[in-house]
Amino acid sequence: MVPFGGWGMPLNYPAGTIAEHLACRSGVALFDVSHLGSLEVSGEGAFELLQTAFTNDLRRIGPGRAQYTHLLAEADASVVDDIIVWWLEEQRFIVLPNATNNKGVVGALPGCADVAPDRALLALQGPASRSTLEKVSPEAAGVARFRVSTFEWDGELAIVAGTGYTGEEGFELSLPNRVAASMWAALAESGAEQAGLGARDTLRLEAGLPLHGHELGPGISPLDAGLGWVVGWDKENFTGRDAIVALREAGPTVRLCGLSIEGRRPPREGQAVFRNGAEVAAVTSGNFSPTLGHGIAMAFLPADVVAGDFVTLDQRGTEVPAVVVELPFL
């Protein structure tokens, strides 16, 4: 167990972080995601909130459907929190922060209701993860990708949604506390292989995926990671909607990039990324790549750096050399 975000989490399980993450990546995989806050927005005036307080268009999309969004600092366009937004029914909405952002987050939407102490979230991933929740519960295996329902289990409503974090086909469970063991005893007995923070990292990684205090946070915008995708440009208003206009018509400066190092020995945040012999950035993301067999990493490099140079890192004194590639890895 190691703290994370005020939590105390699985770092793996016996199986360990390589086989969690193959077992996720071949097949199915099961992880306790409870540390993510649940915020409900309800009623008169919700959509107009959300609308108004994240990057995203919900005009987009629809009851019924998920979205990844982010929450922006008024002044400079910086990522306060990325989030997945649950829209249930019309007036209906749960946004799910990160664990250390929620406060935030519950700033700016004021009314909203924390319902994360009541409830737990599970995320089933993997190419064999709808099989896998068909043998447990039909009818929340019918869910397709990016939309979300509400299902029955043992006595209990929750909630189901097409959403992950690891690159896979997979689900998110919102169950209530008294019934969430059972379902997960229930996914790990119909052959889903437990696993624990590790593994949600790596997978992260190898899909290209930001994590918040890494490739996304304080002076980092969207622009910056190659989410521009995620502003709803038509929108005539939302928070930091001045600062990221002005980014967009400045032009990058930087942008994130992922580096294939050869060998085992995994690159770690924080190393020195150097170019021609001139330091240029640090690693924000590094590990060993279970299924691609050496190390992988993401760093902010100048925006003029294409997919094919070369660059080099400072393992602990050492000068590894490694090649841009465009991300996701996989």
Contents of the next structure:
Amino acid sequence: MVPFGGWGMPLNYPAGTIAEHLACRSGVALFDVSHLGSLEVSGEGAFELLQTAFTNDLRRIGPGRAQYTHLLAEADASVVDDIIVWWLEEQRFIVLPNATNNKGVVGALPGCADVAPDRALLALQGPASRSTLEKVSPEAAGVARFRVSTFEWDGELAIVAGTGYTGEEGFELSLPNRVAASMWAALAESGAEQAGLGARDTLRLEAGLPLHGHELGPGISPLDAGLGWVVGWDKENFTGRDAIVALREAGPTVRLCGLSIEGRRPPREGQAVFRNGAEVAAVTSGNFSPTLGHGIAMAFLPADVVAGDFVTLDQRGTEVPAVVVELPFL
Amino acid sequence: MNVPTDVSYSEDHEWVRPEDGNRLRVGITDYAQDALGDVVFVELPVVGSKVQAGGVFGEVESTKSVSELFAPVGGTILEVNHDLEAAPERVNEDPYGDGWICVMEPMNPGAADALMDAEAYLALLET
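Let me have the form predicted in complex with the partner chain next, following on from the form predicted alone.
Zooming out: every chain and molecule, the one shown earlier first.
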């Protein structure tokens, strides 16, 4: 167990991080992600509140769909949090912030209700996730990718979304606390490998997905992270709009890249990246890739770097050659 | 936790097994591999190098952390387990067998006698 965002979370289950990771890539894995926030925004002004608070344009979707979006700092368009929004009904939304940023998102959504204490959130991920969920709840397994719907479980109303953070097909299930353990047990008995925070991190890294506090945060705009598509440029008003438009006009100075090394030694956050002998960046996330069998990392490199360029990594005093690759790694 | 009685233990969670001809086989304990999690890389000691007791002579990296290897006794590195370069998971699977790290020639032939026996190591783990 490790502390994470005010929660105690298992880093791994008895199978171990690598076995859990590979189960998610080839079969199905089950994560307890109840540390994520859950804020309910409902009523007449709900759409407008979210539309002006967050970057993405809700007009791209509609009720019954999910959307990835950002909350920006007004002054410099830093990413305050990256968020999934579930649009449940015309005037009812669930907003899922990162655990550590929950407070900041609550502040941006006056009148929202914090429903996280009443519910658990489970993530079922992997190519066999749909067939596994079908055995447990055919009703829930009917939801398509990036769609959201409700279903009944053990006499309670629950929510299912075709979303996740592993790069695989998958589901996230929001359940009232009373019935969460029975869902977990049913999925585990149906073959889902119980997986911890360690595998969650190596999976999202291989998938090139940013983690707030590493690839997103103070001083990092959505454009730096290669996430310009998260911005609804056609929207007239949202927090941070002036700053992000100015950044777009100025053009990028850095871009988030993948780094791949031949050896197995895990690149680690903070390790220096050199180009032509000059230090140009530091690793933001890195590890051993269980799927590829070698080390991988992400870093914000100068914007003129292209895939195929060579750089070097300082791995605990050893200079290690790395090649720049496009994200995701798989 | 597996704490076999045919080896001696250091406070840094390494084991030492005497072999014929003033040789000591060295590895990390079951407790150490379990605490590290999945081992994905081992920086092996350099064959022929001389190390002081307690000196850093290698590193073990898992998906979650880096841990230095401390020489359990002073001496010369005679052999290293090159199999760990491609299969570091052997440290997890068989820490007292196929997951061995190196073979040393101790400077002082009686050096291993100063280390803990299984009973003392178990007591250390329980504190």
